[in-house]
Every structure is written in C-alpha cells, then in structure tokens.
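Let's start with one chain on its own, the form predicted on its own, as structure tokens.
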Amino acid sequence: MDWNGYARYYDWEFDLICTDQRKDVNLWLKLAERFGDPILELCCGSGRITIPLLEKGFTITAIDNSPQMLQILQKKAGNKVETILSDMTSFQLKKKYKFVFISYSSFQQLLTQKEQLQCLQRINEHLEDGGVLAMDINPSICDEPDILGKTHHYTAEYPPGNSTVTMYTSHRIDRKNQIKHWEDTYLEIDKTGNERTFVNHISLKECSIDAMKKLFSKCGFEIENIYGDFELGDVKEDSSNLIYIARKCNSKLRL
C-alpha cells in the first residue's frame, strides 16, 4: 500500500466513512489504563489513536513505515511523542515497554506466516516480563464475493483541497491464502475543473482465532482474553472485531 500518497486523504476520508471504527479510541484508552505505560503503538499512522493517548498523559513510542503519515503525527503532537520510521516487522528500539498495541486491524496487512511470526518475536523482545500485546483483528475478511468489479463508493467535498473526491473500489479474493486485495481509485477534481487521480492498492490476510492462537503461542504469548467488539463484549458469531490481549509470558520461542 502507498501510505504516502494515501496520506493526504487518511484522515478525512477515516471521518467521512469509518463511523463504526472510532469507537476504538476509547477500547485503547481503556487498555493502556489497565496495563500502563511506557507503550509502544505499532502502525501509528497519523495519529488517530496517538493523540488522545498523548493527551491523557500516556508516555508512547510510535512506529510507521510511511514518513508522510509520521510527518502528519509530528505537526500534531509536537515533542510530545517518540517516532520511529520502520516497518513492523524488523523494528529494533533500545527500550522495554509495558503494553504494546495494533489497531484497525493492520496487523493482518501481514500476508505470510513468516511476516506474522516476524512481527510477533519483535513484540516479545520489546515487552518487560509479564507485557500485555493488545490487537484488533477483523475475522471476517474474505465473506465476500470472489470479484467486485470497479464500483462507486462516494463523492464528497474534500476541504483541505477546496474540490471533490470520488472514489471507485474493486476487490479480488485470493481463497488458497485467504487474502483480499483491494484497489481503490481516487479522482480529485478541483474548483477550476484540474484533475488528479490517486490509485491505492491494500492487501489483508484473514485470520482464524485458531491461526492466531498458534502465532501467539509460537511467540510466547498467552492469550488471556479475546473480546467480541470495542465495548470488550463477548465474541459472536457477526462479531466485526476481535480484540487479543496476549501477555508475555516465559517460555521459549518456537519459530
């Protein structure tokens, strides 16, 4: 995914169409209550889970592979907060922290077994003895048609530009490695009738309770809770997030 060329419309379209995912905000002010701090947020992004953790005091190292998205962050939040560029997969930081967390899912942007494992064993060596690693996954990725041909999701103001976004998303779903690979179509067009046109592409990996249950004990991680939505609920069957909280515990590595 070009995170970098996404960036100028992450924010704004998260708050045109994400109505449901907000409600995470208060599941990780919740948890970073419960298990304290120095934390360590993996895919930071812009920020959107970053400075309300910030404004309640928490003390938060922040990772991304995309300058653009860290550069945003930054204007934000100032000093306030530690930045590191890198992916999460090879992240090598000089500290241990308390409480480890991914949101919106973007742990499953993982497309390999060996990714998965690769970000987990990072996770581990970053954690203090008795750690928390908190997640949310969607379980329910690939319930969809195989094939969606290019199709309308919406036209809207876009301020920051003084013009008109209209974007257009198609996906495929790879069923042998439970992938779903979406391409989305950007069309910018502004008050004098300039065009400028954005093509991202995303990728994510379903992933089984099952599956996750194996990584984390690969990891060593045990598992002490999995929740059914952002209010920390039981799991259902048309539960939309799967919330792990998987704590560090002593046994060994087994990759």
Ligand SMILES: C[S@@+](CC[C@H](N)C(=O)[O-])C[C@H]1O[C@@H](n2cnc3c(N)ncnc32)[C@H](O)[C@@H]1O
Contents of the next structure:
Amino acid sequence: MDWNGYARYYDWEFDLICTDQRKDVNLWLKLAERFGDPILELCCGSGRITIPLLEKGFTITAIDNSPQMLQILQKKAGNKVETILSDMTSFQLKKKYKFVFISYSSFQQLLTQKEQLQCLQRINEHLEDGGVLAMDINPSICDEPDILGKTHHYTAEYPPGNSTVTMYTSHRIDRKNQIKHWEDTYLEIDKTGNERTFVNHISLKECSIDAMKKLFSKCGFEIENIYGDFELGDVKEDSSNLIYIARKCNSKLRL
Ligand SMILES: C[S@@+](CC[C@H](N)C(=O)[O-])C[C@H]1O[C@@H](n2cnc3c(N)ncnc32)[C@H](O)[C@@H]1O
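Having seen the form predicted on its own, please provide the structure of the form predicted in complex with the named molecule.
Now the full complex is given, and it begins with the chain already shown.
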C-alpha cells in the first residue's frame, strides 16, 4: 500500500466518491464525548476525523505510518495535535488514554492474525484501566466476485493539480486468506497535456464477528457493544459498517 504516493489524492477523492463513509464523523464525535479525553487515534491519515475532534476541544494523539498523510494533517492542525509517525502494531508512547479509536476499516489493513494481535496488545497497553477501544469494520469486503478487471471508475477535475484525473480500479480476492487486493490506477493530465500515472495497491482483510470476538478476548478486551451503522443502530444482515466498542478489562492477555 503506497499511502505516501496516494496522499495527494486522498482528501479530494474522499470528497468525490465516499458519500456514505463521511457520515462517520458524527459517530466519532459522539463516542469521544461518551468515552472522553485524552484520545488516541490510530491510522489518522490526513485528519478527516482528527480535525473535527480538535475543533470540539478534544486532546488527541494521532498515529499514522505515512509521513505524507501526517504532513497534510499537520498543515491543517498546526500544533493543536500531537502526531506520531509509527506503525499501529508497534507504537510505544509514555501516555495512557481513555479512548482509542480506528476509523474507516483501517484495522483491516492488518493482513495477518499476528499483526492484529500485536496492534490490539499495543492498544491495551496504552489504555487506562476501563478505557475503551472503538473501531469501524467493514464486514463484507470479500462479498464480491473473485476478480474485477481494470474498470473505469471516474474522470474528474483535480483542482490542486490544475488537471483531470481518470481512475481505473481492479481487484482480486484471495479466498483462502479472506483478503481483497485492489489495484487502482490514477492517470492525471494537466492543462498542458503532461501525464502522470500513479498505481496504488490496497489490501484489506475480512474480519468476521467471531474472529473479532476471539481477537478482543485474547487481548484483554470485553466487547461492550457492536452497532450496525454510524447512527449506533442494531446490527442487520446487510450492515456495511460494524462499530465495535470494546472495554479494557483486567483479565490477563491470553496471547
Ligand atoms: C483509509 S485511511 C484512513 C484515514 C482516516 N482515519 C480517515 O478515516 O479518513 C488509512 C490510513 O491508515 C494508515 N496506515 C496504513 N497501515 C498502517 C499501519 N500499519 N500503521 C499505521 N498507519 C497505517 C495509512 O497511512 C492511512 O493514512
């Protein structure tokens, strides 16, 4: 996954095509109010959620492993946010937090159980006793045909580059490991006809409710609730976002 190369397009493309996902901002504001300060955000990216939380006065430490994504956040937030360049499986901070969260299916970028456990263990160690972890999981990543050949997704004006971007997407699904691999190609042409091509690879792992329950339990968490949408409604068969709320409990880690 090349988040550094993709960073220049992230905010712009999100506004262009991610109409459903943007409803999650209110969810994270609501949960932050419920579970409190200080907050640790993993995979904060360019600050799509971080900025509204900062504007409401929350104290946030924001972690991401892409310098470019963090640079964009830093530009927006200045010194109002503490950013840490680190992997979500290996961060080590001196502080403890009341609330840790991971938005936009970002936990699913961990493709092996070992990495998932490492991440949850890191989170557990950074939570105050009784603190809460929340994450948004897409439960139907692999509910699609095994292969999608290169397909035109959109063509749109890209004002930051004074250019036009055409995006082609393709994917393949590794059923054995329940991982979907995307290859997205961005062809950017500016007003003078200069072309630039960027190919992004993204992979996400399907995480069933059963698998998540086992992971949480192994890492010293008790699931307090699973919601089926960003309005904290019930889980339904066709829920496309599951919001896990897990509390750090005192039981020993069972890794
Ligand atoms: C889909 S973006 C989400 C950004 C932001 N949370 C949002 O909702 O818009 C995923 C982010 O995860 C970061 N990321 C990917 N793998 C990571 C890892 N192992 N550790 C830390 N950050 C990671 C990427 O750099 C990227 O900024």
